[in-house]
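Taking the form predicted alone, here's one chain by itself in structure tokens.
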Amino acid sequence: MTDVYRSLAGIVGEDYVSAEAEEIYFYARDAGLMPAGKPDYIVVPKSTAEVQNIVILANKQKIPIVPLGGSMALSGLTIPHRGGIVIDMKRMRSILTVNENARHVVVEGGISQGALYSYLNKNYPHLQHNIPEAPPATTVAASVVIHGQGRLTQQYGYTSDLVSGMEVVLPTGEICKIGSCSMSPGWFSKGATLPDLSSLFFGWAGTTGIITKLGIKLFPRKKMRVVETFVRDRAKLVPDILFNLTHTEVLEDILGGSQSGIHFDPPMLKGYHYITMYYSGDTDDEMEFKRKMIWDSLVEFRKSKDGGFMWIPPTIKPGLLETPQKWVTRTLADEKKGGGFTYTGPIVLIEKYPVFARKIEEVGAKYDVAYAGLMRVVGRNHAMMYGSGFPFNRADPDLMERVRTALHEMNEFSLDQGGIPWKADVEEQKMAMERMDPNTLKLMKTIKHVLDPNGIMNPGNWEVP
């Protein structure tokens, strides 16, 4: 093991890597519920070649890799279940072109969504990218690999539609570029008219390889963003009212839920179930256009008191706006002063919000525990993620147990109703295996042993059996 060492050294310098327990002790755990691992070495690349390198060491050794972007996944995707070398990914945060007629950027795989955001607003201030509401450190390849969310999410889809090329270092050292790039200087397609190699990479939890640059398409960042909610006391009627606001076809992103014991602004909100939804554009007569649309395909619900648009206080609206919003983080994560939180995300169906709802707010109540019911619309009302969240204190256990349990019980419901995990853990993934397909299991299986036949590559998430 001190031959590793040394040689992870003489691929890196000195300075970065390390096996020193204080940093052992970081990099074993996320933020979330899943139990700590114990790496053996932490490594922080600057480079692909020296990604390939490290990869190469770990496949001639038969060490385990795990690949580490911000680690905020909450659900243990970046856990070293079984040691072996994680991969800080953080020293490979260049941006490396801007397209700006073709509107795509590409970046390394390090590179984390608040650097790029900042990066945009100051340079490129006409362009964003789809910036989840996540902590400014997570990182845009990661995004990628788990299929994130977004302010763009609603119209363009999951962040892994918006990928316009990678280069992907491969579970046995090759380097592999996938889309245009593989054949031209251009980064504008990650497949179209090629066969489209890029889902060998996406939703896999970092098993199937290593993103070290990435091409990301941008769109137009409006002048002017506005945002509304509109609010009802029973969810029967939400998937008809997304619907209707969904098929005017000018919303940037619409968000939702209700939630129970969690501290909310504004306090109004408290008890019911709110959309709230945001819309862009560069002149005054278009906001109002689209506003006059929006508030035009909800005017059933407001004629027969159904439902209602609530006026925003201006203290509140500011945060509503910020990218990304840091009162998703100070409201749900520190809800409970112990800084824990974690939830289930599944994707699924628009029309189960009710049953949904109902299930948490169920949950909540047989558990004695705190509860957020987050939806995101995803691709024009093609579906949701439902994300089911509880927040805990760690000085506390036993809330801890009743949130772990709480989550197990949402997960079997999501699947129950046909929904799919979003971003799964180790034991969700289990779960989603125990249903699938056979044959859709025997071909996942035969790829990643073709890609990784030594099964170093993030082992634990994803293993058929």
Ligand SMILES: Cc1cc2nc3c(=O)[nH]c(=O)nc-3n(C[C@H](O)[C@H](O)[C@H](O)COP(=O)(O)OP(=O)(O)OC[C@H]3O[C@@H](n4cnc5c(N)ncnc54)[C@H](O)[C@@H]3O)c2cc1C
Second form
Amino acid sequence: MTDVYRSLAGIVGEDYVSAEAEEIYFYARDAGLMPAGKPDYIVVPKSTAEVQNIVILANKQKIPIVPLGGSMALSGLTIPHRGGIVIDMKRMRSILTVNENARHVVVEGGISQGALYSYLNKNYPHLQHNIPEAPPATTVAASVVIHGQGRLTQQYGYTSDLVSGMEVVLPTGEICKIGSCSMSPGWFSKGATLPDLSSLFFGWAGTTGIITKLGIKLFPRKKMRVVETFVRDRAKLVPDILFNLTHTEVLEDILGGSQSGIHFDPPMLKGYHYITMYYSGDTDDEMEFKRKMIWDSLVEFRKSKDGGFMWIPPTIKPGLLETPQKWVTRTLADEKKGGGFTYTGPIVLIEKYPVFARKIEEVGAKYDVAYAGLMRVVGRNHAMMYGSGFPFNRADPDLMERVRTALHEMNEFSLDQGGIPWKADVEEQKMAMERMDPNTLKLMKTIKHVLDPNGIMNPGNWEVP
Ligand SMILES: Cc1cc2nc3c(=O)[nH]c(=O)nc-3n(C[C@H](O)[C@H](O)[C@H](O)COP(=O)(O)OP(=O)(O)OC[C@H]3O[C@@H](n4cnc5c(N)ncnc54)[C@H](O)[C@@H]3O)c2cc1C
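Right, and the form predicted in complex with the named molecule of this protein, after the form predicted alone?
Let us now look at the entire complex, which starts with that chain.
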């Protein structure tokens, strides 16, 4: 037993530290395509004080630290590229307070999306958070860290936009409050009118600190929620359709895409570009008012036969209304069996939908891989996440290599189209930094050095050359 192991056991207790081969194997990889990287230790802390003591120990001894939620970002963000200590946050899963009137909740930094959803569903069914379609075991804090998107992103923005306060353990071990909670008992704003420090922790892939507590804004959840699907066979008019739809300001969420080589629900959407939209209301009148606005907004496309609303069979509808939509994991991510799925999801202008849809079709055919082009509208047509998803079987190295090449080609294409990589893996981060304004890079380097002088936090990620 090493001194480090003994110290870690002293902090979290014998049962919550491991250097066993099985656990090392498990925490060395994720479901994506990045090569494995062996951690030396895994710890599962229960409190902010424990996280702080682990960080102080690691900083003193210059040992890398990797914060981990559900490890489902799929782009190697929790793979310990330089070994060290993986801090699995899952035991920090308490819901601390709900302010029903101010519509926010304060949670610990390891709570899963599923746990928060279930809690709200049971105790505050009229409130909701920005839940993604990701597996329920993924964490709310990680969704904040990587600018995740969920069912409220079209209305309110990325999950990171919806933070209302944070407690963070800095790489040097200080515990720091961010937002209104830094000077008030209220966790109602991540910045309010103060200098806003929250962005120091968003988009940095856990390289600037560990979120141990988190305030998250909640939004009204109405009694009825409906899904409608508009389809067309050509990608060209999709941006105009989305423009009209977002102009109504009555939709909660807009998803869309096209896919091939994948068992498709509903099957009749195969070969089409589909736009799936959600709206909700408390009364039949409200629902009818919204439905009419949405249908009217697309009247020109309906009349010209440039698309139409599609009847969704009752066998399919519940799946599209599920939270999260399990078919995404079941049908898409697990299509090839054998536990492999990856997707790159740049944030890009919606006017680029047709070229992305064409490109993924071309790449799918070129490398003979199944693909899904998945789009989620961000804001009122301000941008979209265009995901190029590729399922693969880990027992098929040839398929894995073809998927890797296809993904790389989509990443390069996206950068050429002005896309900003989302939850970028190390390779994409390097590609992005090659294109970044040098003064932006210099600022990033300065910030990172000030916060993490010993470079211990999730090293390999966002390392400015
Ligand atoms: C089928 C499927 C569907 C998906 N759909 C969506 C979707 O609709 N929307 C979406 O946004 N994503 C989606 N994803 C991607 C991904 O699962 C989510 O983005 C999810 O939020 C990742 O959470 P995680 O807990 O697994 O993160 P992890 O992979 O564990 O961590 C991600 C990053 O956050 C850091 N981190 C984790 N916890 C902390 C902390 N407490 N403090 C500081 N840093 C931390 C890690 O170091 C890492 O850099 C999907 C994935 C799959 C497989």
